[in-house]
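We begin with a single chain expressed as structure tokens, specifically the form predicted on its own.
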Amino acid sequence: MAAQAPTEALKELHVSDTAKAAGASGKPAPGGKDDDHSDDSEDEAEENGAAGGGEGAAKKKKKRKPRKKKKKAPTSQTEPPTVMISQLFPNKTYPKGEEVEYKDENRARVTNEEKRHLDNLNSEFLADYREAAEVHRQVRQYVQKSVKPGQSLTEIAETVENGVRALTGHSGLTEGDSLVAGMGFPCGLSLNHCAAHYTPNAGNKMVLKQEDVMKVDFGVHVNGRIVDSAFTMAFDDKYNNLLEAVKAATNAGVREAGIDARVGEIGGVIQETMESYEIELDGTTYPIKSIRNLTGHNILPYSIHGTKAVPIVKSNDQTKMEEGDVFAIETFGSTGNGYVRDDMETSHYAKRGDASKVDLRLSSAKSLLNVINKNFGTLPFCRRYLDRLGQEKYLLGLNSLVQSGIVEDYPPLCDKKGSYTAQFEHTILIRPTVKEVISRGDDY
């Protein structure tokens, strides 16, 4: 999201006309699985108890109930996307990211005792990224091969949502679900010269068209850690260019991060490789410029954006990525000016983590803001999320409380008219001894 500055199951028994008739004479049924030695005792001891006028004869022989079939634990996904993470990896052993080696003067810290040992005091910290990891992946992968021309925005992010809250387990439909597990933050689909933060909102008609270029942007989280990956899709081949330009330019931040890593030097590196590219598009050349407002982040617990920004442009900044950090490095390239503004309908919000407490007049936004922090806290939500959670008539509380400073929201942010503009983005995680790109995939 964009920062502004299986064991086989037992066949149920069978019994035929003839094996019950031959069960009322007193003589065991041939050829049935059951047909063993003991059953053959135990009809002979009937016969037996029968035949001497014993308490046996009054017993009726026991029915066997049928076994019931043991189900099979899952071994693949299905298409589309309907099977918990956690059961296709029952032990809580997720696919690791692309994990890079430490270079010059970190390169000791790959063999530390002491970093190793801080690395591995990190387990569910890194089991609950690697498994939001794999939901991110196995979500996009089928989006990548099933999205057409033709189907509407709200399809679309609907398969996305709809897909990691079936992969993480987590509806969000009961209180505080959602806060478990589930969305990071809304599935963001912005067309053409729109690059971030557009999702449609109830009732959009939008529909997507063979010669858009479409930026998929979604997150997903487990207990408050989020994986924060987008890429770009195009159906026609002339966008080649500016596609390979941001996913070269996403891919050269990735390189370059690291412990003390300075922002502005990443910067710098992710605006020559994308700047290196141009784009012919209907006889005209252009240039594709990085959007030098638009930066990737750091992300904390329950908050998509830290207190660091990465650049996509050479710039000043100082600052250091340091141990125990997580970053979204995301570049947006474009065929236009190169900066983006606020415009279009709005429908990403988020609660402020350092608002102040504020009295608030409107009961309806009152009663918004318990609803927001029963169920989103200070994750990104969006209009969509509180239709789906049976809100209704909020918008006048909703722009109180955006008003008020307690929400902030996040309009969709554009370059010029008539541009194209595409994204590509990874998580990785700063640990001890190595980088992880944990949203790493065979993709991209």
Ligand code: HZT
Contents of the next structure:
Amino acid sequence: MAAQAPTEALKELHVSDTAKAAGASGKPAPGGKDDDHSDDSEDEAEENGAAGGGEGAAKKKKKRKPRKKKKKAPTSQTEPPTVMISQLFPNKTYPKGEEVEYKDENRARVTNEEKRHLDNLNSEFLADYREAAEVHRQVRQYVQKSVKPGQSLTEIAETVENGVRALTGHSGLTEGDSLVAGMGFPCGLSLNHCAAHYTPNAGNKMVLKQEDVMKVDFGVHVNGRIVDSAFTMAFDDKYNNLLEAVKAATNAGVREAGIDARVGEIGGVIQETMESYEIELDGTTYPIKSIRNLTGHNILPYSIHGTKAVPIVKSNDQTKMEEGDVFAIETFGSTGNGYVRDDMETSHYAKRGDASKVDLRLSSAKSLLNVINKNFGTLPFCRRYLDRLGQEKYLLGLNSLVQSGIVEDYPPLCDKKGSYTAQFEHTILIRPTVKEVISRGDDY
Ligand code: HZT
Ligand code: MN
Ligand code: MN
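Show the form predicted together with the named molecule, please, the one above being the form predicted on its own.
Next comes the full complex, and the chain you just saw is listed first.
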């Protein structure tokens, strides 16, 4: 049962179109900027009375107090996105994801009243996941509309990150603020043969090209509830089959997921779907392979991956999905080897959840660990996030934390040079009564 796309529901709330939205007045969103002057014409029309005022009518022009302008709360999103989602959806009633009934009888527990009751008790964190998912949809909608070849990867990453910070209402510039809500992990912008975990470090001058295939993978969290979702952008139709294969494979994985589903079997269905596609590029036909050493994963509060993996090739892994689990279902297709290795400079890092207390000798490592604890906890971060907090010359300390096993590095993962990779990813909640594809949108 397909639910309405949440962004469609949002449109119904809008009183103005997107062009007007750019000038919508309202209180400045904390962490977002306010368009203070663009709505004046509308306000004036209201205050002066749009009708009447004909020739000869005694015009008593109401004097407007120059300092106190009555401002309405914004009712629609701007471009670029700046309006907090909590302002667009009052009372914490955020759009649901796609709710899917469980397939098999033993996975369907819709008749159990007790289960329903239990599920309702979870509405607190459900609202957090739904808010994070709506932030993801609105930010990616703007990315899909506005990102063009010629832009730098830094500019694209900042578009995503500024959007997420504004829409969650947390700039992350004061101590502890990014732990309340904001980026769930850095915005990955991996090109062509690189599949994952590439984001520019400071000084990176890479520019997106017309022929590039870009994976846009970012996380949004609200109170530690992380929505992990990704899509692939290409500007040349010749890549259509690659993108379609991976989109279909991810949807197959989402379809197969459920209470008691075995992850190894899900991998088999994903692989079957993926590898039923091929692609012709400049006269050569390539099979599309599932990247066999990449997987989906479960998600825990403030922890982007738990211990459960969801393979994207057939496997003997008998691990079952369980009620209450949250999974990132992600699949990667490739025209190359279907196997990735670490390549290029690392940008992504995260403090390990099981990090034992080590007596650090290096003072730069000690002070950097304090910054990490206060700002990210166990949430992944990238070097640019340290730069924006004013940190300098932290590389020695950072490498030392990696060497000590306190911080894990996540280098970019790339297939063979000259190949192309694509990715689509959704976060799903294995609720007792239904599976909720929390990040589903009208785009993918
Ligand atoms: C690690 C670091 C990050 C998790 C998957 C992923 C992006 O490849 C178990 C299975 C963000 C995410 C992750 F900064 N990784 N999803 N989206 N990357 S993973 C992994 O390391 S661990 C897969
Ligand atoms: Mn992801
Ligand atoms: Mn993921």
